[in-house]
Amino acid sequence: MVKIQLNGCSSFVQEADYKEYVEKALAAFDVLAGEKGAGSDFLGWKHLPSKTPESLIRDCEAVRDDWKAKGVDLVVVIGIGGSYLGARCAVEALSHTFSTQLSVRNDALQVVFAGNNLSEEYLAELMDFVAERNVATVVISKSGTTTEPAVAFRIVKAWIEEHYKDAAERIVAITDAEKGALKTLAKQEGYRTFVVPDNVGGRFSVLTPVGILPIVLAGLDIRAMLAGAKEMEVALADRNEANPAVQYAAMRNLLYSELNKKVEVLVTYNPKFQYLGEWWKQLFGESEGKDQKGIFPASVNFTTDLHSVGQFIQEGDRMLFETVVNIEKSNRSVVIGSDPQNLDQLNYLAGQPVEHCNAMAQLGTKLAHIDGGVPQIVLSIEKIDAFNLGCLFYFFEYACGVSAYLLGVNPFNQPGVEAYKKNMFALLSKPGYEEQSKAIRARLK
């Protein structure tokens, strides 16, 4: 269960102002509850925690143990976006840092992820790796003409043509039900295929099969990821103004509004979460940043960043506030020795868990960031597992969506993604876009 706190904020708005905005925020909990407003096409991931059939993820399980059978131990997920943030973030946060190190997770398939950039240094490396390993891909793409991942994926899937005679049997497509390049290769290949729901836009898709089988096959806990997040669901449903979601939309958005804060920082105290704040800056950036609206999503991990952006935080522009992820137990415990010299200077910690002192850098931050002039929300959940990971994700898709709509936005499309395509299209030559390419490099003259 996700729990907020808005004491962070008690000194820099009016409880009169919030009451205003948690009423906002509940009339726009309405809209998205009644399925009604813009977008409302795009609502499929609202139940998918309570919908998700026992069916889906022993097929996701089966491709998992087929290619165990046959000896695969690396797995190359592509996609971009909300085709692979989600899956990112989970096996970031619930991975042992150091498993490829230690080999400490034997009965997993080792996945990670290619497609997301057009760097030619990540995609040679990559192959290096590859190339030393047994490998299957899976390939997540609505239509399959993506300019990065279909790049990758037509570089891997070259390579593991060429090496294996099987070729078909390790590939697995994720994309649209019934058209798009993609799905016209897989049939004409015999892959196998798991389907992009057309009612689920892409950001919000972790909880589908572009989602569900990487975490799979990464050995990770996918029941109790739907699991928390149908706690969420069942708990976001109910109109009130306790409503977690409704408080963090309605304050968010008075920040904003009232006070000039335009910039959102999330932050956390564990570096497994990093691609969280990854994942969590897409789900709102594409969201709620039109219309010339929309409050700028950045995220921070501390203590790390206290020792490069901190300064910032502290006595910089003041268009900021932060909201943090606090993780309320430790799944692990080092405690901190005695030193007979002392040189350090620590032996006043002698006996501290480290988590000890995560948690009063913590405290003292949020302290002096308030007495600093930046606000700060913060969201509780006991610990980082599956089950509390999928509780922030449908956290954070529900609270989503009633901000957007309280901001005047459709939080489901993303217009302006557009734009820098059809100029990289012209620039590359790419047929069709011939007209464009003679305009766009008369510009660049």
Ligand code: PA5
The other form holds:
Amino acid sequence: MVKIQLNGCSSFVQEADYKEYVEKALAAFDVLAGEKGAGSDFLGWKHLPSKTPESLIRDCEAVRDDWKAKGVDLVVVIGIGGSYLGARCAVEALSHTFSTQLSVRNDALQVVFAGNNLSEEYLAELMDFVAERNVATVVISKSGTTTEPAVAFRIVKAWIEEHYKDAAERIVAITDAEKGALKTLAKQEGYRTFVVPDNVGGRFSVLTPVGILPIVLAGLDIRAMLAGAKEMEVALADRNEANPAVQYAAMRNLLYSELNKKVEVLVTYNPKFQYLGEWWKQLFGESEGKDQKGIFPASVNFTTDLHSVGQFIQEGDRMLFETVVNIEKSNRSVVIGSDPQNLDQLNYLAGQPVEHCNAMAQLGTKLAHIDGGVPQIVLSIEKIDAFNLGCLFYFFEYACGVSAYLLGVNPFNQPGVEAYKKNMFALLSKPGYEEQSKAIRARLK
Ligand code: PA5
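Got the form predicted alone; any chance of the form predicted together with ligand PA5 too?
Entire complex below, previous chain first.
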């Protein structure tokens, strides 16, 4: 369960203003619940936790077992944006930090990601790694035409075809049910396929095969994740002022619209959640940043970033507020020992778990940032595990829908993502872009 605490905002906002925004958030909630608002043909994500069939998970497990039987030990997961970030977030959050360096390995397949950039060096180094391993790949693209994953897939596919007789069995495509280049290729080559549902947009797709297959391949507990998401699906369906998605949407819009807080910084105190920040930024950035509106989503990892952008947050332009993902319990315990010489003067901490220091850093930072003019929302989960990550995924998706409707934008489109693509295709002289190529070259002269 995700719990919300708003006391870190109370010295900044008036109770009456907050109540007004809760009313607005409840009206936005009605739009989302009624499924009649802008983009309502993209609401399939709302029911994924309760409707995902066990057979889908078993099909994913069958791929995993088949690849393990072939001796596969590395899976390259290719995708970008919504076809990448949810899976990456889950793998980073739930895997042992040093899983690839540990001498005692579990028998999970190693999952690495590609197709999320156009760096030549990244791809070259990926292929150095691929050359040392027994490889399979999952290519994920809803449209089937996105350049970054298409480039990476072309290279990985060629390598697999060159090195394995059973190449087609080592490739799985996750794409549209009917259309797109990837669907056509998969049919032609006989790849196994999974479907990205029509009614789920990329950034809301982590609980479709887009996230489920990589999560299963990485040996993570997808059933627990779906159970966590389902608990939130039930909890957030309640229309009331205590609904944490309503409260979160209300407070962030109040801070944005009335206090000119244009930037929301998602704060975590565990490096495992670095990619939660990346996933969350896409979710809110693509959902809300349109029509010249929206809170700019940023993320930091404390205490690491207290030694960098912490200075800005404490004393820079007062344009931001924080949303802290609080983890109530650590999964591991490391106790600080006593040292007879005490040269580092840490004996006052002897006998304390390291997490106690982290918790006090978190509390001290909260007070300092509030004193410095930074309101703070806190979202708490019990611990980092698959269940609670499922809770967070669903909570943020639902809250994002409510918040974007409150802001007055369509949460489920992303028209702005096309602008750079058009220029890039024109500059690359893609067939069909001849006119744009001429125009852009003239502009660059
Ligand atoms: O949220 C979105 O729609 C985008 O970020 C897409 O997920 C991203 O562009 C990848 O698209 P596709 O899955 O069609 O390759």
